[in-house]
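Only one chain is given next, in structure tokens, and it is the form predicted on its own.
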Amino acid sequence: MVVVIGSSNTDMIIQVPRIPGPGETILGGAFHTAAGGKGANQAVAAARAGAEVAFIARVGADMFGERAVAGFKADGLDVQYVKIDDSAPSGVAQIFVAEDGENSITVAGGANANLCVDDVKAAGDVMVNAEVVLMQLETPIETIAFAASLAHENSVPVLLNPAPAQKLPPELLRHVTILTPNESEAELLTGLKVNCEENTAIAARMLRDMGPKDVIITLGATGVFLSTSDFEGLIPAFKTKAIDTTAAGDVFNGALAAALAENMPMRRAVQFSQAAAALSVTKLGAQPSAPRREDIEALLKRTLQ
């Protein structure tokens, strides 16, 4: 059982030349909805590479939240920690996607920014008996840091995607198995420019040091930079013509924590990620992007064997 603890929105995707500057209006394309979130992208990309997901969240009491609930539901979740929040809409986010691929993204959090403590202490059992616990930062930070420190009370793995870039709390990391920063968010979290493989290399080494057993620096078309105590170098990406690099992030982070959730040797577990990734930018949407098991087999055949 993979447990996902995050942020749930409705993605409104506006198809665009270009990202506009400050200040600036300028004539898009296609638009349509999709349903996003962090947490909510994280858990589906693990439900479709295969593990049992449980997904702990609020949505607001409206129809983007009857629409992300019931999408849950057709991809398998266990949606019986999902509470419905009487108080605040579900979230939202707006998002504007070139024509490179490249995006740029504004949120607004709604009932994500409700959840609790006691969202999580209701999830208790479930959480306890998980083989992994995946968690990323759109939700209000107190609630990620009592859920790592329950799961590390209970020798469970927690997987935190340190996404958006905020400072953490020490004790935070301290409960962290595995970090997957990207560049700018381990550059925030060390004060270190990821600029070069060699800085990579140690700004991973000093994210080790502040608690997490393994770190994973994802560089985007680049690959990800793999820090553990066996092994530590850069496993290149798999190639693919990027459409929209919305959700990359997050159905890496998802894929993995199924592989892990399956026990794959962590070096495994990273190309069974990138794949899942690399499919992912071939289309539009976040969680609509998210690859099946079969698809990331399919492309992990074909390029490695």
Contents of the next structure:
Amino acid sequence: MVVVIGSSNTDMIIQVPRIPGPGETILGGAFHTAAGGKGANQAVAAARAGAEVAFIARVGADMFGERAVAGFKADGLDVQYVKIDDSAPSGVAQIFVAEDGENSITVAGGANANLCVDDVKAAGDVMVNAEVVLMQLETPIETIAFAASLAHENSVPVLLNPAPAQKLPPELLRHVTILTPNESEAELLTGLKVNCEENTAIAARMLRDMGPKDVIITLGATGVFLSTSDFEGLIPAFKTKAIDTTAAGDVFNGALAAALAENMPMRRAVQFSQAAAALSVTKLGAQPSAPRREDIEALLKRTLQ
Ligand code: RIB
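Mind sharing the form predicted together with alpha-D-ribofuranose (RIB)? What's above is the form predicted on its own.
Now the complete complex, all chains and molecules, led by this one.
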């Protein structure tokens, strides 16, 4: 069982020729809504990659929350720990997707900001029996820190995707088993410019010295830098034509949690997750783009044999 703790948002997506600058109005193209939120995207990605998933989250008592939970159920998530919060609206995100696939995202957290330690305690049984606990940083840091310490006390591996970027309490990092920052998150956590392979390796080692056993620095279309006690190096990405890179990192993390929950060796698990992320960028939207297990395996078979 993979337990995901995190945010759920409804994404309001506008396709634009380029990301507008400050004070600028530009004419965009189509508008779409799609299920999103880093936590929910990772939970759905893990389920579609083949894991049994329980999701711990909060949504508002509104239409967005209702639709989100209906989507989780359709993907087979255990939603008994998704709390309907009548004191705050569901989270929403405003997303611009540019023609080259790049994006810019602003989140109004709403009910996500109320996810609390008691919500995690209420899911204590499922947490301590999980194969992996997966979290990100769109919900309060105290809740994440508590969940990490509970998992750590019970020898449950903690996979933390430190996004969106923020400084982390040293105690939290000591309870993380696998950390998956992107370049800018790794830079913020280490103070080192992650601009060449040598610095990436140094940053990964610095992060491992802070607690995590394994560090995976995601480098977009270049691939990922994996640093473990017995391997250190770049694993190149699968080549695909990106339409929308939103949630590529979430799909990577969700698929990684699914792979690790079935004891896949780390390097294979990373490639499995890279294949999932590569497929996700070929489609618009966060959760709509998370691929199914058979499609991930088909891409791996086509490319690696
Ligand atoms: O990582 C992509 C996600 O970030 C979007 O789905 C948006 O909701 C924000 O949480």
